[in-house]
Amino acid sequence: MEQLGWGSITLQILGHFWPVWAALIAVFAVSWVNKQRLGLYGKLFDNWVGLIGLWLVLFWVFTALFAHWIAPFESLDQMAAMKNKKPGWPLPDGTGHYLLGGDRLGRDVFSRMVYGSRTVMSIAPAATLFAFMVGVTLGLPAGYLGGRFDTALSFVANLVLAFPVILLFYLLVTPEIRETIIPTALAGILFLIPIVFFIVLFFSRFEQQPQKLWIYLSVTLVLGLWAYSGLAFNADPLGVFYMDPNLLNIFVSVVFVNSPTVFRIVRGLTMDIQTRDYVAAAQTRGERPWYIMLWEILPNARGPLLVDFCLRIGYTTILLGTLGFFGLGVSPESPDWGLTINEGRKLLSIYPHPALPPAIALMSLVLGLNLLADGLREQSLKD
């Protein structure tokens, strides 16, 4: 077999991504037909910037989901004869090619790039969502009630934000910290807040409907405490919920670092929105404070929060890539994009192909998140 040219390499790569193309076509077709009923998401289809961003983000989401079908090799498979081979190089047995070449250990660069998307997608969106739940749960009462509660929480948030973000990440993900009780203690506190959030959410909404309330509360407590015991303390007897200690350390670090910023954003939005007439009308009706915060103020803050959510996933993706680049928080054999870029840059002047694909993947995902945030911001301003 001969080495493939760039035309053949491109066609084969596009062919490997067939599950992603199928999923994208299905999602976009259904969304386009129903865009009038999909609120802010549906309005993205009238905004080319947001649409391109959505396409890039969903591309990597589906790549992470279907990585096992897309990648022709496992991320750890090694062939000594394929060390540092150029893109399109044929395998010794003639059964295929390394489409983007081989790295210094003879692993397929294309397959590692594909599997690397799972590392990002398993941490950045979920950790950012947890951070938003923490920030919303604490920011709403701080902005609405004010007083000493607001002063105390604002002081703690400012204390955390006083540390440079990168240095704080480095501190939290070092092996020395991982061996202490700090990650587990932080997980025990931070992972409990989403459960509190949903309990208060349902109680404020269905307080006058006890049958519905107890159903929602029972489901929340059972599923929430089950997941909480497994994720925070690895104590799930069924083994359904589990988080590797290394992954837990990174996850908790992302939540801890992002929560104060979200808190300040939510607090500021709450202080602004609570002066609106519809909040005064709810107060006149005698609605309880938590109902006003969660069902009057929070829905009207969704635009800025959605924009910040997308941007914050992008920031987290860059931070995770930076940690991986310096070998912090990920195992040495991981296909993490940052780690792969670091491994490839050592021979960048001779063999550029191992470092460029993960760098382009990281750049495209962050670009997509930024474009999606711009699209959401433009459409939310029109509401």
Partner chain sequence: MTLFIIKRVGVMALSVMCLTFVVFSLTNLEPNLRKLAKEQNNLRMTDAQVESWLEREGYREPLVARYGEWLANFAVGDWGHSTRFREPVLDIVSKRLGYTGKLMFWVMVVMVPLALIIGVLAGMREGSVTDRSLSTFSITTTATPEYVSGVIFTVIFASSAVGLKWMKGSATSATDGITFENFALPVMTMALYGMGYIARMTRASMAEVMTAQYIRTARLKGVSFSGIVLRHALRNALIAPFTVIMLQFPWLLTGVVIVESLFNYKGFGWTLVEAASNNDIELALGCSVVAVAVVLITQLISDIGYVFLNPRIRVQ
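The structure above corresponds to the form predicted on its own; please provide the structure of the form predicted in complex with the partner chain.
Shown next is a single chain and nothing more.
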């Protein structure tokens, strides 16, 4: 077989992504038809910047979902004859091509890039969501109540923010630290906060309606504690919720680094919103502080928080890449983008092809998230 030219490489890559194209067309068609009924999401379709952002983000979401259909090879398949081969090189047995070439161990660069999206997609959104839970649960009372509580929490948040992120990762994400209790303890505290958040959320709303309250509370407690036992302590009796200790370590560190910034944003927003008339009205009605915080202030802060959420997933993606780049907390074989970039750069001046695809993939995903955030901001300001 011949080595492929760039034209046919592009065509074949586009062909391999067929499940993604199908899913994208389906999502966009359905959303376009129903765009009047979909609120802020529907309005995105009137904004080019936001639309391109959404397209890029969904592209990578579907790539992660359908990775095993898209990737022509497994991420760990090695073929000695394909070491450092150029893009479009045919396999020795003539059954196919390495579309973007082979890396230093003879693995397919294209398949590894596709599988790498799974690592990012499984950690970044969830870690950001947890960071938001922590930031909201602590930021609302800090901004609303003020006083000593605020001073103490702000001091701690500033401490974490003043700390060089890389040094913190080097200290927190090591094989040595996994032998200690620290990651589990941090996970125990951080993962408890969402449960507390939902309990307070439902309690403050349905305090007068015990029947509803009990339903919500018991669902929260059963689901929450079930997931909690599995994720934080790896002790889920049914074995559904499970987190690799390595992954847990990364996850907890990323949440830990992100939540102080969210805390500061929520605190600032709360201090701004609590001067509004509807908060004063609720206070005059005699509502409890937690009701005002969670059901009056929080819903009205959703616009800026949603925008920041998108930006922050992008930032978390960059952080995960940084971790991989320094080889922290990822197994040396994994197709993680940051790790692949770091491996590829060692031979960069002779063989540029293994490092470029993951670099461009990471960039396009973060760019998509930033554009989406920009589009959301513009559309929510129009209201």
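The term rigid core refers to the most C-alpha atoms you can superpose between the two forms while keeping them within 1.5 Å. Since the model is a prediction, treat every value here as computed from it, not as a measurement. Positions refer to the first chain, counted from 1.
The two forms, fitted on the rigid core, differ between these two forms by less than 2 Å at the CA of Thr95. Once both forms are overlaid on the rigid core, the distance between the two CA positions of Phe206 between these two forms is 2 angstroms or more. Annotation: Cα of Arg104 displaced by less than 2 Å between these two forms, core superposition. Fit the two forms on the rigid core and the C-alpha of Arg288 turns out 2.3 Å off between these two forms.
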